[in-house]
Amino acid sequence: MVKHIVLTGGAGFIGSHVAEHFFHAYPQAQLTIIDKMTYAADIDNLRSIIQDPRVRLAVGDICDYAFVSRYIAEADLVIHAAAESHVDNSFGNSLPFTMTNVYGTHVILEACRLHKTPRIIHVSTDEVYGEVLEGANDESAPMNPTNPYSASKAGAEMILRGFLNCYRMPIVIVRANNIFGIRQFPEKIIPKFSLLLHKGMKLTIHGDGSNRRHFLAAQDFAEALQLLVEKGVIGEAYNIGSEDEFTNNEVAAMLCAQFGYDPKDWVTYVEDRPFNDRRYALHFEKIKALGWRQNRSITNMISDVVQWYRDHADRYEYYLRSPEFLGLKK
């Protein structure tokens, strides 16, 4: 039985739906929060569960190890998904990410390894696998990063491994696709889109607008998450895949529509950053034999979404008037 949850990352845009769902998944567990409350957290994200008394917000970095293993050493269950996720952030500093990324992972293993902790689920990223031009990487392909943060990622892995090896650590590791929904920080495609668009601003696209990418419903990776605690193998990597996929042309055009637009009025290409990876995609049979099956779909919820961010346009309205949001140069 779970009785203390400790979730790193959980202010965050996924950790806040992981937080929900575990938190009525596990209506006798303790859950603790574990955040820095970075630019991409927000109180707000937890609103629905943060004042029930078995909730705590514990608001620290988690390359802080006396911080980070204070709470630790409660918890039979450790969910991992703190991490510097912006791509293009990676380009610009790359060093914040091999810091939370890489050295913050191995502090939490390190506290998890003292206290031994029963269960610890660790959220990768299907970039860590690099470009997929054709067909789809299954869990034993080689991981072949591409930029600063999916190496910062791959890194955390290899970490993760020598802890596996050595200690025999109970540790789940899951790689999934791009996670959508609401409460995502406006760096994304589909909020940062939906807010130009319901501000009455252009698009703009790197490059052509063809690189692909999965999109997966963040209630979904939820039960994923809470399927692999009670059913995954330890020491083994799960693929959390979606059947969704569409270019960045196909997604500018699903959202423009949701407010009667033409793309070809509302959409400017922009040079492309260093390198930009052409298409991610996974094969998900492994998960799927565990009995995981993907319930929702962009299509089927993009109506939804952008209408969360039409209505809590507000809330970002400091970043509307970034010129790096604009994609403009100070």
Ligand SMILES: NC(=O)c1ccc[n+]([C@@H]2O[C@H](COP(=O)([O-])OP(=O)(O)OC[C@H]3O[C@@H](n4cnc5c(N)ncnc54)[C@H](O)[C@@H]3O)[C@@H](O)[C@H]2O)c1
The other form holds:
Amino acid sequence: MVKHIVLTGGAGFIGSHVAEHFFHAYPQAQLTIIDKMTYAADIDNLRSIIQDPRVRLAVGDICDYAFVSRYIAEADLVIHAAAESHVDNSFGNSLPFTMTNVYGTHVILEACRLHKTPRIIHVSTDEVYGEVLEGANDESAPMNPTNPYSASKAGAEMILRGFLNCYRMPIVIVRANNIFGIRQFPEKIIPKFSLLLHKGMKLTIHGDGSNRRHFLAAQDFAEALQLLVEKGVIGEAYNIGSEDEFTNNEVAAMLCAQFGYDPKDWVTYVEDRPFNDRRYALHFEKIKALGWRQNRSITNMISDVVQWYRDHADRYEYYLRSPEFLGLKK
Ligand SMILES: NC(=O)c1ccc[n+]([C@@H]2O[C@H](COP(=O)([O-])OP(=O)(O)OC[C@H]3O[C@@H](n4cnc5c(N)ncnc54)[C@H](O)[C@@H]3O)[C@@H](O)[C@H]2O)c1
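Mind pulling up the form predicted in complex with this ligand next to the form predicted alone we just looked at?
Shown next: the complete complex, the earlier chain at its head.
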């Protein structure tokens, strides 16, 4: 029985969905959320659970060993989701990516090793495999990262492999597709475009908009994590994928449709970023064999998700006023 969960990055987008899910899935467990509260975090993301005495928010940096060790000492499950997560930022200044994603993961692993944590889930990404133009990667595919963000996530996995090999630590790795849902910071395509359209502003797409991504609901992802806590084989990596694949142009059109707008009038194109993977794709038979299913689709959820961003537009007002943030100025 899980008694005390430590979740890193729980005040961010995915972390907050994972926090909610595990709070309800393990009603007897304490939940300690470690989060540095970077620009991507918001205390409001935890509004539904933060007042409960079972939940504690520890504000601090995963790179601070003394800080994380104190909390990990009490945990029988550690879910490590904290990261610098936005690829575009990693083209600007990639050093925080290596610091948090590689060194921070190393710190978490070292604390787990010292305290003999019985279960560790490491949240990685499909981007560690790099671009996949056709077909899909299963978990045995080599890592081939193509940008500073994915390189730092692959670096974290390398440290983790060393720990797995030397100390046989009880770690399960998850590599997921793009995740969508409410509470995502509007640097990512769905919240950003929803808010721009809500404000009556045009959308800017990098390149020609033909880049493709798979989209998985945050709740489906949280359910997969629970299954892996209970049934995941130690030392294994599991892809968590979605059947829903769309180009950026299709995502823009889907969002315009929510506002009754014709994309021809609302989409503009800007120069692409230095390198923009055209497609990522996963085989996810391994987690399906454990009983996981994708239960939600973006087409069914998009109107509720867009409505949430419209209802919470004030929260992001500051960023929507910044041309730099909107990608309109260097
Ligand atoms: N968003 C996606 O589509 C996606 C897909 C696959 C995997 N992932 C992975 O899932 C995880 C969560 O991603 P997200 O989209 O929720 O990111 P996010 O940026 O919304 O949240 C990251 C959280 O980590 C915290 N954090 C950052 N640096 C920290 C540090 N040094 N110490 C403590 N906390 C720190 C932030 O404050 C924030 O709350 C990441 O590991 C990411 O690589 C994301």
